[in-house]
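The chain below stands alone, shown as C-alpha cells; this is the form predicted on its own.
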Amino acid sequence: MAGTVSINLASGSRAQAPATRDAPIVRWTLIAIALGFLALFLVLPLVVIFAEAFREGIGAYFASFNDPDALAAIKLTLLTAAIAVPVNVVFGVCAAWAITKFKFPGRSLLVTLIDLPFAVSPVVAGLIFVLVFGLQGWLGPWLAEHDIKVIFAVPGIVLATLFITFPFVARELIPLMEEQGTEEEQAAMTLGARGWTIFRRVTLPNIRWALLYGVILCNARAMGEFGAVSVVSGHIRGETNTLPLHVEILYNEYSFVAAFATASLLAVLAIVTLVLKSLVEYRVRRQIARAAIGEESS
C-alpha cells in the first residue's frame, strides 16, 4: 500500500514504500490556498505600500526624505542597528560556545533565558526598561543625579532593541554547534592550538553561514522593531523616532505619501533580508551536498 512501511522480519531491514500520491485536485487545491494566503498577506500589502508611496509621483516620493525628521529617523535606525547587531554577534557566539562546549550548573536556565524575548511582548519589554531606568524607576534617581538619560533617549532605544534581538544569533548557532560537537576543537588542542586560533581556524569556518544567517535576521528585526522602542523613545521628533515610529507619526497626521514612502524603505529592507536569507540557505545546501558527495567518494 502506498505510504506504508514494509518490514522484513527475516532480515530485519526496513524499506519505505513510495510516497502517497494525492489526487490532482487535492494537490492543486493546497497549492492554490498557499498562493492565495501569500498573495493576500504578503504581495498585496507590498503592492499597496509602493503604490501609495508613488501615488503623487517620484518627485514627491524622494521629497519625503528631505524632511529633517525623516533623515534623523533614518540615522537613528542605522545607529541603533550598528550598535545592537555587533553586540548580539558577540553575545550569540559566546553564549553558543559556552552552552555547546561546556557543562555547567544553570546551562538549561541560560538556554531558557535566551528564548525569553520570544515569549515577552515587546511592549512589556519596553515597560521593564521604564521601570528600571525611568525617573521613578529603580535606577532613575541615581541616573538623574549624574545627569545620565536613558529613557526617552538613544541609550534606551538601543537597550530595548538589544533585548528584543539578542536571541537571533545565538539561536542560529546553538543547534549547529551542538550537532558538530567538540571533536575538531579537541583535535586542534592536541596539535597545540589555543583559544583564538581554534576559534578562527576551526570553529568559525564551520559556523560562518549560520552566523551570517543570524546577523541578517537580527539586523532586520533591529531596524523594524516598533513596540519596545515606542515605549522607551518618548516619540521626540528628530531625536528619538526610528523609522517605524516616524511612519506612525506621519500616518496619524494624514501625510500618507510620506508615511508610505518611509514604509517602503522598511519593505525594501524586508525584501533584501529575504533575498540574503535565500542566498545563505542556498550556499548551506550546496555545502552540505558537497560534503555528502565527498563522504560517498571516500
The other form holds:
Amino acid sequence: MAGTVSINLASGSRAQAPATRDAPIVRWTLIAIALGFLALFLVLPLVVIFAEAFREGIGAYFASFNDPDALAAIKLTLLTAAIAVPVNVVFGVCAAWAITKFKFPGRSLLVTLIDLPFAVSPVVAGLIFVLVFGLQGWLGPWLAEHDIKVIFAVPGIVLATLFITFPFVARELIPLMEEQGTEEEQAAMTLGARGWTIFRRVTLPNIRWALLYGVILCNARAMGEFGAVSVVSGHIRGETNTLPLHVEILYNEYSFVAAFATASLLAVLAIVTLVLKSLVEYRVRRQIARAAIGEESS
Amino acid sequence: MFLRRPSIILSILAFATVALAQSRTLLNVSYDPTRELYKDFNAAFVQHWYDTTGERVRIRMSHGGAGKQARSVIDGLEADVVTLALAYDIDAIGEKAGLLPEGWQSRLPNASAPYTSTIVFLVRKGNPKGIRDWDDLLKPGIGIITPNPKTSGGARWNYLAAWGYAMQKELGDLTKISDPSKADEVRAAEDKAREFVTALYRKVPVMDTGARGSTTTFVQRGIGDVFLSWENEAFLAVEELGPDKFEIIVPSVSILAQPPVTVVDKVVDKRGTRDLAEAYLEYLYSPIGQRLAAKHFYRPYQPEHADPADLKRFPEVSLFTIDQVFGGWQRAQAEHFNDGGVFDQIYRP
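Now that we've seen the form predicted on its own, could you pull up the form predicted together with the partner chain?
Then the entire complex follows, led off by the chain already shown.
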C-alpha cells in the first residue's frame, strides 16, 4: 500500500499517449470487468455494513455507541492512535533523514528492517510480544515481580500497534527525500544554519505533504489493526478491547446492529482516510514533480 | 497534530487510571458460550456483595475459546477466577505456570462444576436431512460444523462424545473398558471408534477456533446441515435467532460435560482478592447462581433451586462421563489432542 505513491509518481507527469490500439469493445469490456469487480468486492461490502447498521433505524444505530463497553473501545482506540502515530512520526522522520541524508554502514539493512512489519503476519507480530513480555517469556518474571503489566493491558496494545504501523511514515518520506537530495540543506549550512534550524526551515517544509500522507495511513492502520492487537489484548471488556475487537465481540453476541454500527465507524474512518489520502497524494505528486524539475534545470 | 496537545493525552491517561483505581475488581476469564450467563450472574453477585459487605466491586470479563483463554492466563492475563470449558485447560494453568495447586478440582463440590451441559445436534428447521442420532451424521451429503479441538473446549467435548458413542455402540456396556479381561474387545471397539470419528471429521467444511465462531458459521452464514454444539449454546441460538429456523436433536447417548471453575491462587494472593474470588465462585452454587445457570440453559448441579419451567427444557439423555470412557482429562488430552495424538492422525484438512 505504501509503495504505491512512488510507483505512480514516475509516470504521473509525463504526457499520456493511448497505450493500445485495441478495438473499443475490448476496451469497454475490460473497463466493465474492472468496475464490476470493484463494485462487487469494495463497494458492496461497504453498502452492506451501513445497511445492516441502520436496519433497525437511526435510534438503534446511535444507541449502539451509548454502551460503556463501546465507549471504552472508542477511547482505547483513540488513545492507541494518539500514542502510536506521533511516535512513528518521530521515528519515521529520523529514519528517513538518516537514510537519505547520510551514508553509513548498515544503511541498506535499516531500509530492509523498516519493512519488516509489512513482511511479518500481524498474528506473529503479536506472538512476538507474548514471547517477550508474557509471564513465561523473557521479561515476564521480572515484570511480574515489579508488577508492571505489558501484555493483556494497554501498553501491550500500544506496543503491538506501534510495531504494525512502524513503516508507514518512513516509507512515504524516503522516496521523496531521496529525490530531493541534500543540496538545499547544504546551501542552508553554508549560510550558517544549524541542524535543527535546517530541519525546521528547509527539510520539514519540503516533506510536509508526504509526512501528512504517512500520518494518515499510519493512523488508519493504528485504528483498524486487528490481528496483532487481538493476540496481546486478553479481551477484557471495557478495558482492553479496541474498536475492531469490539466489533467481533458484538457480532459473536448476536448484537448484529451494534456490531455493524461499530463497524460503520471504522468504515467512515476508512472513507475519510481515502479522501484525505487522494487530496494529499495530489500535493505530494506536485512536490516531487517540482523537485524533479529543479534537479533537471540545475 | 496530537503532540501540540499533550494535555488531552494526559487527561485520557489520568481518566483511565482513575477509573481503574476506583474499586476492587475481579477478572473472570471464561470460555465462549458463558457470555450471557455471566452478564446476569455478575450483576446479581455485585448486588449480593454490596448487600452483605457494603463494598462496591466490579467484575471484568474476558471470553474466548477455552484453550486460548487458558494460554492467555499462562502468559500472564491476571485472572482472579477461571471458569473454563474443561478441567484439562485449568490443569494446564497449574502445570505450565504454577498459578494454582494440583488438587484444585476437589476444592468445590461436584468436581468444581457448578453447572453441567452435554453435546447435542442443532439442525435446520424441520430436520430436512433426517438426523436423529450419531450414525446419521455419516449419511452422504451432510456437512457437519464443529470447532477445532486444538483450541476449543466445546470441540473437545464434541469429539469425545462422538468417540464415546462409537464405543458404547460396539461394546454395549461401557464398564467393559475398565475390565482387563475384555482388553481385546475394547481395542477392537477403539478401532471402530477411530473409524467413526475419522469419517465424521471428513465431513467438516469449516473449523472455527471457538464454539461461538462455529455457531455463527452455522447459524448466520448458513453453512452445514448439523452443528455439534453445547446444549446451552444450541438453546441460545434457537432463542436468539428464532425457533422457526432451527431445531435441537438429542442423540441417544452423549457425554456429561463438566465445565469447572476455580480461583487462581497466585493472582488473588497478589491482588488481595481471595475473599472476593472465593465468594464469587461459592455464589455460583447458591440458589440464585443455580437458578441463573438453569435460566441460561446450563444443567444446574442442584436442580431443586432452579425454576421448574427452566428444567423442563432439558431433555432426558443417557450420559457417560469422561472418566468412564477415557480415564479422565489428562489421558484423553494426551491420547487424542496433543500434537501427534489421534486427532492429528485422523484430521486432514
